[in-house]
Structures are given as structure tokens and as C-alpha cells.
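A lone chain, given as C-alpha cells: the form predicted on its own.
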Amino acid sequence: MSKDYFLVIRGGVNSTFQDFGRENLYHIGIPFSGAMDKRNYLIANKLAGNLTTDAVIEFAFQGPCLKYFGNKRNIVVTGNVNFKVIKEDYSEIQVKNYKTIEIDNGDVIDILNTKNSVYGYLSSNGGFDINEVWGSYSTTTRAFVGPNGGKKLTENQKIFLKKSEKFSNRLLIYSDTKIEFIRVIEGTNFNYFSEESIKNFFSKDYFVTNLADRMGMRLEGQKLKNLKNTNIRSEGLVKGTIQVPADGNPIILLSDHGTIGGYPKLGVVISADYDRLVQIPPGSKIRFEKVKLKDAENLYKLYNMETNNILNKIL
């Protein structure tokens, strides 16, 4: 049983432990969670020689300031991160996203920001010595469900780690690939909303704004008219529903989303896309695309074998 640890600083934005995500718990209201991008989850315990299954941290804008206290280890940040490495004597030592970075007892790791993006994900080999709740490691602090009791990492708390082993350093040459559009599959209220809404919802800028975090994502735009109902009986819940209140501005629920809802349901965000969806951040232009289902399959089935091509480039 190894005795390292982090010592946190400070606990960043929104600082929590994910993997996966937790299966089959939908009927008692627990949505799946999970981290937010998938690719940059994997990516990121692949390079630090983990299971593709282990915790991470994930930290959304300013990320976690960690001292670590123990024998020497590798980290490993993923995402568009700014941060640093900062050893005893207050020098500091290059790093960089994607690249397995050697530190050792005392040093500081400060993960200042995200550039141009949300979410960012640090992972140590050997492992978070934490426990899994409900088959998990994921946290969804609305409902105190996860490791850490449920809840964002805080100052003064001490995160534990497993032995690690030690393996060559890893390197991954990566940068996500821009898409002009989030493409979207119709909903089972599609038909609610008139034509002209319809098309300027598919043709028209939206902006997400400042209301966005792991359960939704709130958008400004054109408003969208509702033909039959603005509230529905309340019916189960996807992840990348696009819901649309009386108001008129979409909401697209994320992966701590409430289980039921209650407003209709003009599209879903296919799941191919959710991983750059999530990074859009506040203030940012989005464009919808409208696709078919069984297109939606296919570049799902594509995503899946580049996440794997990218993820065996990593030896």
C-alpha cells in the first residue's frame, strides 16, 4: 500500500473525480456522469499506463493547485491546459499536454486554466487510491454520489495514491479536430415546433452563455416557437437532448442531466460530437447540423475507431 499523496491547495473550479460513468441506476433519478470528454478521459490513462477504467481528475476552467508528498511518479494533463510544475526551490520545470512529466516529493503541480476550452483531465500512474460507489468513480455532486463523499476536491484534503510502476516516458503529438457543426438527430417532440423555427434553428448562430456546467448547457439564439406545448408529460432523458422551454432558448443537457423532464425535445446532439460539444466554452458561437439516424450510427462507429487509432499510437 503506497503512502503518497496529494495535498490540495486549491480545489479549482469544479474539480472532481470521474471515469466511465455508472450504468443502470436511471430508475432511482442517477444519471450516468461520467467524464465529460470521453476521448481526453482515455487519452489521459492510457499515457500514464493505467486501465482505461481508472479514476481521473477532471477540472473544468481553473483546475486544482496539488502538492505531492512521496516517491518519484509520472502525471499526465490532457485537454488545452495551461499549467506548471514548480519544484522546491521555486524553479520550474517545461511541461507540457500529453507528455508524461516526472515529479517528485514536494513539487507543486497548478493547473492555472483551460485555453479556449472547458474541461481538462490529470491522471497519475499507479492510480487515485479511492473507492468506486455503485460501480463507479465518477462523482455527480447534486446528488452526493461518488468518491470524495460525493463531492468537488476542497483545500487541505489529501488524495491518496496506489504504487506506481515505473515505465518509459510517453509522448502523444495530439490537438483536437474542428468541426464546423454539432450535428443533431431529430427528437421525439420535433414535430412541436413551426418550420421557421425549425430552420433557423438548423441555419441560424447560437451563443452558449454563461449557464453551462456538467448538467446542461443553456443557449441564446433565435427563439424557437412553440406550435402544441411548452410542457410535456415528464418522459426519461439522454444525454445531448436538446430541450426547449416556454422562453424559447435550447438547453442541452450534459452528463449529470436530471433522469425526467418535462419540456419538449427538438433534437439530440449525436454522441460522435459530445466530446467537442462539452468544450465549447461561454461566449462562444454553435452551429446545429440535422443528420439522419443511421448517419449518426456510422460516425459514432468512426469515432470509436479513431479514439482507438489515436489510443494505440500510445505504446
The other form holds:
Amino acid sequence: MSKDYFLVIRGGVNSTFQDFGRENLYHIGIPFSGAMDKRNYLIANKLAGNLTTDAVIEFAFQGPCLKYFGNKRNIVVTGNVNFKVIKEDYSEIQVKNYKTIEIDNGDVIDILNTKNSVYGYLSSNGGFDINEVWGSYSTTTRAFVGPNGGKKLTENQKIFLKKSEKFSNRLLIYSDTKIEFIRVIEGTNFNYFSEESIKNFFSKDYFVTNLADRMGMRLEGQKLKNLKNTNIRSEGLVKGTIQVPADGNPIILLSDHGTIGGYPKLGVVISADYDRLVQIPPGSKIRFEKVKLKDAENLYKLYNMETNNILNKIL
Amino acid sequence: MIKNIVNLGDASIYCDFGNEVNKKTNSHVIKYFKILQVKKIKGIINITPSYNKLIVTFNLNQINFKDLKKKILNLKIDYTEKPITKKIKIPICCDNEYALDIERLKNKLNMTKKEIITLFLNKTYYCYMTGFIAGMPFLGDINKSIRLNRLETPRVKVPQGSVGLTEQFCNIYTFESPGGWNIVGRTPSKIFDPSNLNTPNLISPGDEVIFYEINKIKYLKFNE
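Target state, the form predicted in complex with its partner chain; input state, the form predicted on its own:
Let us now look at the entire complex, which starts with that chain.
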């Protein structure tokens, strides 16, 4: 093991270790968690020369500020992120996302903010020296499950790193594609809502409110009228579920969602659009489009192919 | 018996066991849950039982709705076989400091505290499901005369260990969390322990739970 580490100077808004997510624990109340934007997670690890299943640091809005102690090594940041590296002599290096950079003992990586998006990822060649919990490096802060005691990164803590290997710099020309619509499949309580409400939902703008985090995204727009019942028997939930409480404002459940709930399910966001959904920042508008299951399955295949093509471009 | 089976999004299956919420319906849900856990069908990544539903989440790269639906409907279920479950005793302290909603319960039910607590303790509860927050058990059914709706305005913070009542159910808050159940007391027991890697949750679906009362001194000393 190496003795290389990052000292956390600023934790950032919501910086956690994440990977693919943790399976088979919904039934005891632990959500899947994992990197919110899987594509940017995969790219981060590939660029850093790591396994696709390695842990990364995920951050939201404002990222962490980390001071590095150790031998030269490579790091990379993915997502639409504004960040810089400050050398010990206070000179600043302008750095770019999707490009590996070499850091040296004493360097400070200051991840200032994500631009027109929410999540970004930091990966380091060799990977972080952390332990898996129940088969995953993902952090679920609400249940204190995961590495780092299941907690966010906090000021003054040390993050140890595994030994890094000889490495050549890598670069990917990439920017996230925007999509015009978030596509949705009918939910199990679709027919609870008035015809007019359904029409509004699939034609009017909805806005992401400030109440958005890894658990869910509250939206505002034309209120949805429930004609049947605003509560159902509590039952299992899945990520991407659009549930509508009595106030008529939809909530989209995201990766750290509660595993059981009793609000009617209007729809579920398709798997192909999830990465792009979570990157829509508060204040932005969303428009929804209804699709059939078969289309959703095909769109997912396409999205996956596209992701693999991007990863294959990285040599 | 599964009454209806549909997709929930493109990566989950929603099995409906009917509208009734009782031990019998739920025991069927749990049967399917346990069989699927053992079968380990490729692609399944989560199985969530609840009162009368079972949701199976899968990896869309490995299986799809149509194929998994077939596999679930083809499962052979032996309804006569008794499930392996546990009986668990949970201490509860009903001191007024912890029984946050005892006044509301007394007023709405028109009963004394002693009557309410006695009826609550005098029953073996069945665990229908766990979840919402990690390890939270949904237990039932409570005595008909102590059933009440949720608080009109939920609490922003319900303390960890609080035991709450709503309708025919009671639950235990495994973490401090927002919530609207009527709190009758607090347990010092660790219902969910993330540091216990093998069995973090004390109570699993299908288990039976009995509460026994402890006084405040015992409550405070319980974890020493």
C-alpha cells in the first residue's frame, strides 16, 4: 500500500464515494445508490486507467478542495466541471475535464463548481484505498452505509490512495448531449390522474425546484389532479419513479430514494434518460414525453452502445 | 397468488397480490420473495416485498420484462410449507418523555395511557415488510381500539428508536427521520446496525415481534 493521500480542505456540498451501486438490499430499506450519472462515472474510471467498477468521488454543485501528499500520480475529472490545480508556489494550472493531469506532492485540486449541470466525478489512477461495504463502494448517507462510515467527505479528513502505476495521459473530446425530452413509461397509478392533468404533464414545462438531491427531485408546474386517491398502500419504489403526493407536484425518485412509499405512481423515467435527468439543475425546465416499454428497451440498448463507443475511444 | 403482473418502468416488475392487506396475502408475497432470493435468476438486482405487492428490479442488460415475467409466473410455490421466521422481543420505554403522542392518543381514543399501553403490549405482531428507511419494520395488526390516522402535520424529526402507530400498523424508527406516526414510546434496541455486516436488520419480513415494557432507568442503562 502507498502512503499517498488527499487532505480534504473543503468537503463540498455533497461529496461521496460511489460506484455502480449496491444490489439486493431494497428489502431491508437500503436504496441502490451508486453514481448518479453512470456514463460520467464510467468515463472517469476509464480515463484514469482504473477498472470500470472502481470507486470515484462524486460531487454536486460545489466540489471538494483537496491537497495532495505523495508521489506523482494522475487524476481526472468528468462532468461539466470548473476546476483548477494550485501548485505549492501558488501558480495555478488551468485544467480541463475529460483530460488526465499529473499532480505532485503539495498540489491542491480545487473543484469549484459544476456548470449547467449537477454532478461531477473525480477518479485517480490506482484508485482510493477504501473498503467495500456489502459488495459496493457506494455511500448511502441517510443510512450511514458505505465507505468513509457512510458519510460525506468532511474538512480535515484524509483520503488514502492505492499505489498508482506508470501511466500515459489520456484525453477524451466529449461533452454531454442535451436531450429535449425526458421520456417516461406509464406508472401503475397512471389512471388515477385526470385526463387534463396527463395532457399537461406531457405538454407543459415543469421546473426543477431547489429541493433536489440524491434522494429525489421535486418539480413544479401545472399541478396534477388526482381523481381517485392521493394515498396508496405503501409499496416498493424504484429509481426514476414519478410519484405525486396530494399537493399535485410531482417528485422524481433518484438513486438514494426511500425504498417504500405510499404516493401514487404517475410514471417512471426510462433507464436511457436517467443519467441526463439527474444532471438537470434546479431552476431548469423539463419536458416529458410518453413512450412504450418496447421503445424504452430499445432506447436503453442504443444509449448503452453509445456509452461503450465513447469508452472505446479512450485508449 | 399473483393477481396481476405488469412492468414498472423498463427495469422492474410489479406483482400485485390483490387489494387486501392481511397476514395471508402478505405471506404469499413473502413466499415469492424468499423463493426468488434462493433462485438467483440472472439479472435480478432487487426484490422488494410490501403488504400486498412484490417489486422485482432487474438489470436491463441481462434480462427484460417479458422474459422475467415468464420466469416468475412459472415459479412453483408450495403454500403449505411453513416459512422460517424468528420471534423477537423488543424492549420499549413508554415514559412521557418518549411517548411523544400519548396526549393525542388519549384524547382521540378517549382512553387512559395505561389502557393504551396495555392493549399495545398485549399482542404479538407480524412483520409485513421492512424499508422506507433502512431496517424499519412495518408491524401489524394492532388492537382495533387503538387505531388512529397519521398526524395531520408530520414531525420533521422523529427520534431514533421511536415506536409509532398508524391505522392497523406499528413501526420502529431505525434512524432519526421525518415521520407522521403516533409515537407511544422508544426502544433502546438497535433495530438496524450497519456495522453488523451479516444481519444488519434485527427484524425481517415474516418475523414475529413482542414488545415488553422497561422503565426509564433500564432504558438509559440498556446500552451500557
